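Here we start with a single chain on its own, the form predicted on its own, put down as structure tokens.
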Amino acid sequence: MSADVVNGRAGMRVMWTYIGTGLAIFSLMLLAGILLRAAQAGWLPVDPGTFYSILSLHGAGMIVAMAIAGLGTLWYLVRRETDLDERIAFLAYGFFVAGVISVIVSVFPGRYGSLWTMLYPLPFVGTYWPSWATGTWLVGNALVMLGFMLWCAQILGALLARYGGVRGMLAIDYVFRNRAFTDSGGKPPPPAMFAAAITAFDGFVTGTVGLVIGTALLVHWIDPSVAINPLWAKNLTYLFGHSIANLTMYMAVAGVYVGLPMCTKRAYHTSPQLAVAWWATLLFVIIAYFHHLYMDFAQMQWMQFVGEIASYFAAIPVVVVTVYGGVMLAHRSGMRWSLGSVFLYAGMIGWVVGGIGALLDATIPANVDLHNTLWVPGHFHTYLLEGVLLFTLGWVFVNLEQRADAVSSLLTRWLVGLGMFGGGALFLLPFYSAGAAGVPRRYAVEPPPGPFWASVATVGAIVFVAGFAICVIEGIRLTRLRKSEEAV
């Protein structure tokens, strides 16, 4: 056997693991999203305690489910352009899966309940938990940021080595000596890579950020005695939540800037406009964070100002590149709309729909009114239910299509789209409309609209997880048929 083959079937092996258990996961906290919003509705009786908790489990699992799918998306994209060793990639999924493990056993039994955010003092001072329970869920984020700085440190090594350095992996004399670059025959890197390398640059400084945090809360557990500033904690807590959550979408797109062109048949090349709009991506990921602080009076000034700025600049540059050229690709190209192409298609809307609530909200003057509302929770439930997961879904059906040479029916395609993007908008559309009418997020007990609007975001997530349902089946369908043609 080839060692290209050996290699193909070590990525593969490496990407179906992590997608399959990004998706598990997902499905998981899906459920529990449902009981939360249910339980808003007043069709559950769910004791706030019980409420906060699975708000906890269902917040992290969500970011870390997508993440994990979308690592592992990466990683094969990166192993098709250079090497890596495949026993890195299950060493960082092992600290992923036992800080999976150890999160949920700070919920389930130990009840945790401060959130992701684990905003310094709460997960120390009146608590109805038992103290072992806020180390459990501090050394499961530590575990997951370790796994994931490992993953980063893996691939930005291997893309700068493939690339010669900073100045190709970025495409720097590309963008600035472009005729002398091309004359001397040099190739930029495909765009899959840019988002690789912007993933696991600004994955590893998150990361970092995540451990310092994580660190100096696990030492204030150990010995209370020991303070820590309250703003300086904040910051880095959303420095870090932030990115995190903003990086999955970015690790996703890589699907298409390579499932799509198996669809239209064309190539999707790398441009200059393409490089420069990455390299804004690759600064303002990590300083767009300031807007969660607008209300923080003792945060210097100019932060607020830098966190606006920073906000549009970073929604902007990649998502007009990367969308334009991904019409422009199917544009009468003839593309056959299967699930893989309709789910990487659709996801492009859902991420500029989310992007654009993300705007408003980090707009000062309409934060002052949104950001504490369900508006927050609308945008960014809209970019990784309709964006993140669209566009992971789509890389797994193109793949599965192409391997079975079959594309799933007319019916099933009608059932899956009416399922995922109308119960997905039926879900979505109350977060947006209860927080523009002022109801507060992380409430167990909403005022007025709020249990109305949680009654039909529950109807729209029952059709979503029936559309869902059907989708993994017709997965699952793929995948078998494929193993019959192999058997034969």
Second form
Amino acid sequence: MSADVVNGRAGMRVMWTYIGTGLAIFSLMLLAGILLRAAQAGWLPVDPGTFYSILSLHGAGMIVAMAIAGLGTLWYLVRRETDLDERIAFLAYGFFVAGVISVIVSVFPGRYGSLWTMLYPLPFVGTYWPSWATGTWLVGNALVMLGFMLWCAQILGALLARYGGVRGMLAIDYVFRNRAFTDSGGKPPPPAMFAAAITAFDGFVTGTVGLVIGTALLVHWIDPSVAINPLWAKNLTYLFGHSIANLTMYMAVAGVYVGLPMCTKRAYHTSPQLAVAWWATLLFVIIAYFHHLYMDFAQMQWMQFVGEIASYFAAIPVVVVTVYGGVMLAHRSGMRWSLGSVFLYAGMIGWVVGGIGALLDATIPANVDLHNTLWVPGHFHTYLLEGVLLFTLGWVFVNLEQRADAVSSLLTRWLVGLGMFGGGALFLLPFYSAGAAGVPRRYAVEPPPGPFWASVATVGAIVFVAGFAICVIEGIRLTRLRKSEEAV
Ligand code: HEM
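To test you: the structure above is the form predicted on its own. What is the structure of the form predicted together with ligand HEM?
Now the full complex is given, and it begins with the chain already shown.
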């Protein structure tokens, strides 16, 4: 067997282990999410303590689920470009699994309930759960961060070596000395490598900050006389929380760069515009979190303005360039609308819609009304559920379809589409309506019109789950199709 085949199999092993784990966690957290929305609708008698415990698990679990799936895809794609040691990927995976188990134990039976981006002095005051549960939660988060940083260090090192340092990895010569660079036979990294590089670089910063605030909280947990500055804690918590939630999108978008060309039989090339757009994300995604602190009068004022500008620059260039490129790739390509290509295409729509919702909230005059209302989960559920998830599923299905050399029936595509896009819309719109009406987020018992909108959303979520279930069954069918062919 050739070295290429052995390498390819190793890459696949890592990718499918990561994606499988991510989607399994996602499926469980989906059920937790429906339970939460049904409780807010008043359909299920869930006491507030249990609500906040499950919300803590759902929030952290979903982000980790999407991240693990995205990291698996990126690892595989980087492995195609350069040598990577599979054992490090599995060591990082071990940290993820240990972290997830620790977080689960902190919630069941620990009943930890102050969410995943809690603000100091939470989670130490007014708790209804034992102190050990707080420690277990913090240790669990730290373990996940350690795994993430291991992944980042491995990928960053590999990309720097492969492209000859930062200049090559970020295509700096390709942008500033384009003619000379291309005439001398130079080639910029393919688009997916920008996603990998930005994830690894910003991820390393994010992970470091997460571990710093996590360690400070752990020290306070061990010795409560060690005080923490709440504003410092909030800055670090949101740099960590905001950035990692955002990075899940930048991980998953690699599926568009590689998956869409597989459907359209056209290449997605790196352009100077694409490189510059990724530079903007590299720089601004780390400081966009300032928009979470608009209401903090103690925060220096200039930071608020930087936060607003950074929010725009982190998102707009890369969305515009990527989506424009994606649409042009599909335009008149004769692409078949299989489940894989539909997911990738629809994911771009979810990314744009969720992004607009986010930018509105990051705009100071609008934030005065929308801050900490249900508008916030509205925008991030849009880009996570109808963006990140769809990119991940798109990538999975494009691969399954190519392996099986088959696509799903029209009926299946319609059922999945109606369930996941129709049900998804019905689930998401109420977040925006209730948010615009001023209903606060993170309330177990919401003021009107919250419960009404929660009822509508619960119906939407159930329809979404039905569509997702059909999608999973279809995925298994395509996988088995390949297996039975191999057996022949
Ligand atoms: C149909 C699927 C889903 C349902 C029914 C659901 C439901 C909910 C509900 C009811 C909340 C609480 C909103 C509030 O009052 O603040 C929530 C929060 C949250 N959800 Fe989901 N969700 C779903 C999918 C997702 C996905 C796909 C992700 C991420 C990939 C996600 C990540 C989060 C996060 C990060 C929070 C915030 C937790 C916090 O405030 O700390 N959810 N979800």
